[in-house]
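Given as structure tokens, the chain that follows is alone and in the form predicted alone.
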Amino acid sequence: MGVYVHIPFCAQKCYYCDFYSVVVSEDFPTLAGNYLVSLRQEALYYRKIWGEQPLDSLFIGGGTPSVIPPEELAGLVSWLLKELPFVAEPEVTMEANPHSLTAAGVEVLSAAGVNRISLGVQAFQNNLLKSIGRIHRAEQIGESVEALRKAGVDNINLDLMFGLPGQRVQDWLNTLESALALEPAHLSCYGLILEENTPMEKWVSEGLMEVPNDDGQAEMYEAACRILKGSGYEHYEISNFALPGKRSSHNLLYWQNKPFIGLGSGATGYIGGNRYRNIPDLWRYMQSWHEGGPLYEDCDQVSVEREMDETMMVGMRLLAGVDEASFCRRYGISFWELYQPAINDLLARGLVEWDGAKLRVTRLGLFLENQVSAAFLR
């Protein structure tokens, strides 16, 4: 079980992003300081509810956490590790962008307990980075990785994206080659999704920008699977690849549908059967904690039936699949009893396979994952 902390600040909003964040301005130092106080208040509130269940992972995401001065961010990490019931050596991940990461900053964060960094790389071609609103340059990626290793942080993930506007298959192959040359412990490869109300979705819908079609994206995804597996990376989740022993412990919580604490404006959490999302409004969020309590955009009690559906849906993203015995121990019933017609249909279409113990996606199912997941939503 783990903790997610949302840092909703960015130097510039990427054109494809629909995560809640605000662009930093002149009052940022004061705003960031007040926000960190609210995060501490929220953590203490959930500490009482959570109890003594041990926490295995801490994930600082955004936004761009690395825009906050490293000393202040390190102070938050140290405080959380002390005040919440973390195990002795938790996985502590922080998202960062190459342009806002310094060698001195990394050393401060590493000393505070950050032992894993997820770098928002996306591409190694400056023209593609510019087209999606990224403000770092390709040459800064290697510099950031070198600074991380000098600070003793070897557990590095690189986030990459395919299906970008103007991206050719050869560009994607070059990105994979450049990423592998840096020898990261983990790689996440995501296809571009045109989210509603983002600048990029608007430009594409108006014909001002072109993105690769479904076949083009499928070709890029297949290349990633082939090349990364051939380079010694374990393909363990639809979009994620890891060297042996370097899977993301925190993200596995989501794919196994386990409880977690969510802190920050716009963050989601799942505690005591309640799934909540904090108000995605920085000022209202801080005001709510000034007054002593949470302010949710939504908060639902998840029924056992819905949790079982969700467990199957997210579990099928894992290439290991969903283990029937584990499902039975958790819910007291076999997933065959609940979903047999849906499973039989997926088997007939060649999207999943059953080995007598686990149900998992096939190679074809990887490319049609949305259809696989949707089959378990009753």
Second form
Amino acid sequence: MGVYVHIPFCAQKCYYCDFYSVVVSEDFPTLAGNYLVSLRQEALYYRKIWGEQPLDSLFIGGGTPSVIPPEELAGLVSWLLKELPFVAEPEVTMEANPHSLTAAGVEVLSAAGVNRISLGVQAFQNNLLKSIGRIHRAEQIGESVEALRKAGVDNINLDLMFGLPGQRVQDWLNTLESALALEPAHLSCYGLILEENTPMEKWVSEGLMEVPNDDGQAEMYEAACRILKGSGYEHYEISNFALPGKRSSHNLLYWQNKPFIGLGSGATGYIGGNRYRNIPDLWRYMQSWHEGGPLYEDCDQVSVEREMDETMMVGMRLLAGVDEASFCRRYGISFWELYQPAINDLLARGLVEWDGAKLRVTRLGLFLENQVSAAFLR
Amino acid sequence: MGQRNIRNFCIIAHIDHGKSTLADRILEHTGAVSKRDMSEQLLDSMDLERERGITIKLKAVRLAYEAKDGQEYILNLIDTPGHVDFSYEVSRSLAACEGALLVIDASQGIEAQTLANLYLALDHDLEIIPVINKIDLPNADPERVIRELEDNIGIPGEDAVLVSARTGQGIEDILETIVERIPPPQGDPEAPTRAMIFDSHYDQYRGAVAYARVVDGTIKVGEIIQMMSSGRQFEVTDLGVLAPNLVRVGSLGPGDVGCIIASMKDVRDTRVGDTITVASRPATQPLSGYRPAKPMVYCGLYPVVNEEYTALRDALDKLQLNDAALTYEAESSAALGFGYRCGFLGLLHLEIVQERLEREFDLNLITTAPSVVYQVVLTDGSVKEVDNPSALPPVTNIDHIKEPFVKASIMVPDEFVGAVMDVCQDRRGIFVTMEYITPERARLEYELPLAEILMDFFDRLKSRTKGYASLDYEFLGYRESEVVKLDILLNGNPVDALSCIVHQDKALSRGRGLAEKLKEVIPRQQFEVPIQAAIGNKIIARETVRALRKDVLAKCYGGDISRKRKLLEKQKEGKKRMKSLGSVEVPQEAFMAILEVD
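Mind giving me the form predicted in complex with the partner chain, seeing as the form predicted alone was just shown?
Full complex below, order starting with the chain above.
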């Protein structure tokens, strides 16, 4: 179980992104300072509700956490590690942009406990980076990785994207090659999703921008699976690849549908069967903590039936599949009993396979995973 | 008040020429409604009046008017439906009148519907009062309209009344002209009672309410009335006139227009055009002109999920209470399961019913392609009526097939005559005649297969004429035609609900078009789906829906779990609206695709 902290600040909004964040302006230092105070208030609030269940991971995401001065972030991290019931050596991940990391900064963060960095690389072609609104340049990627290693952080993830406007299959192959040359412990390869209310979605729908179609994306995805496997990476989740022993424990808890504390404006959490989303409005978020309590955009009590559905829905994203015995231990019932007709249909369609212990997606099912997941929604 | 002080009239107009606004002004002017009470366009509104649970449709309004001759008159304004699908209903409304206001937009001039309605009115020997409306508009050209009237209809220009329904200018002149020129009703008060039903509607508490015009004799509350077409008898519980609030009356005499409530179960007891008489002293001859509503267009209506079959039947039952023209009978399709074959007056009627079923009864329906009724002459000389392609007998048993033709009248500005001819030609039209209403406006007459009109003919006509064409048509009769059955196969299996009957010359292009259209609307699925069009055993077109290669969300982290669930649920909801044919998921639009294919 873990903690997610949302840092809703960015130097610039990427055109495809629909996460909540505000672009930093002149009052940023004060704003960030106040925000970090609210985060601590919120953490203390959940500390009481959470109890003593051990936390194995902390994930600082965004937005762009690295726009906040390293000293301040380091302060927050070490404080959280001290105040919340973390295990002895938790995985502590921070997201960062290649342009905003310095060796000195990383050393401060590392000293505070950050031991894993997820770099928003996306592509190694400056024209593609520009077309999606990223502000870093390809040259900065290698420099950042070098700085991280120098500061002793070797557990590095690179986020890559395919299906970008104007991206050719060859561009994607080059991106994979450049990424592999940096020898990261972990790689996430995401197909572009045109989210509603993003500039990119608007441009594409208006015909001002063209992105590769589904077939094009499928081809790029196929290439990533093949090449990364050939380079020794384990494909363990739809979009995630890791060297042995380097899987992201924090993200695994999402795919295992485990509880987690979410902190920050726009963050979601799942505590005691309650799935909540904090108000995605920095100022109202801070105001509510100033007044001493949470302000949710949504807060739903998830029934056990629904949680079982969702456990299957997210669990089937893992290539290892869902283990029947663990499911039984958790819910006191076999998933066969719950979903037999759906599972049989998926088996007949060749989308999943059953080895007597685990139900998992086939290669075909991997590409059509929505159809697998949807089968478990009652 | 005597019969000679009654005037029964209706307003006929092309759509948008201002009929409703004019009716409102007349109501207002005669004090039937005060300006403050007026909801916009009173005659158009339904369920306007609720009184002791009776819903009243303003099918006829009784107006009191003191004319310049110092006498009081009763003016009955009778509403007419505005669409060609309901031309029979229009004709019955006209038959209830002695005169008609022919409303023409001062800037648009005479349109096809204006003429069609005018001819209908002349057929009923109505006194025509031309009303040139919207004279306040900057582009009004009443002189031109007067010329059109004189040159083409032969109505003297000085007879026209110039008005602006918007400003109220000229309304008084209309009322005076009605009193002066429209003759009073001619019925015999002593003769056996005869009243003509020109409209009806169903009220959930009181049953069917008939709107009728008394021609001879009287109807009184408490009397037993008899429907002359069916012989069925009912006791009159209430009589009323609409002024426009319901005013109860004890009797209705010759020339009177009112509503009759007589515990009639549904509108099939009050057939439009039927004659009501009094059982104790029945008339021997009904009024002329009654014909039972006969569906011209048929289609299959199927619930998307089989469980809704009973709900669909209940809904059709309910709609039929208020719609005597709607027919339905159970049928089944190999592809779609159990449903109903429904008959309609025309496409608009079909669309109205379909929409009401989906909206008011919350049903998810698949509508199969509309079909006309073909007369199939078999080799043994017998004739079989076929309104469903799958009911077509084997080719070897067919001697020939006849299809219904209509006479279509199309009016357009001169510059679009060529375009209209192209469209009609393309739709197997036979040119009959062309005349110029004015030097700039032509009226073309074509004979067209009704089946071709069902295929978005009017939309095509509109788009080719920048929206200027106006269309009216009437049934002509059956003609021999070289039609064949076109089948569609998905994954190699014929889908009965996608079959259609088409003219031989069009089969190839229709088959290709349909296959292409289906390729567009059938979503990609896990496996490739071949689409084939065939006549008999001969494949004439083929398309393929390629297999779906990717249907997966790249990201799904903590915050995305609820989102993903919602997205998948939405996808699932969409799937529910699709029909599973074998292993192929087919969306509802596919079954209507044939309408959009040339």
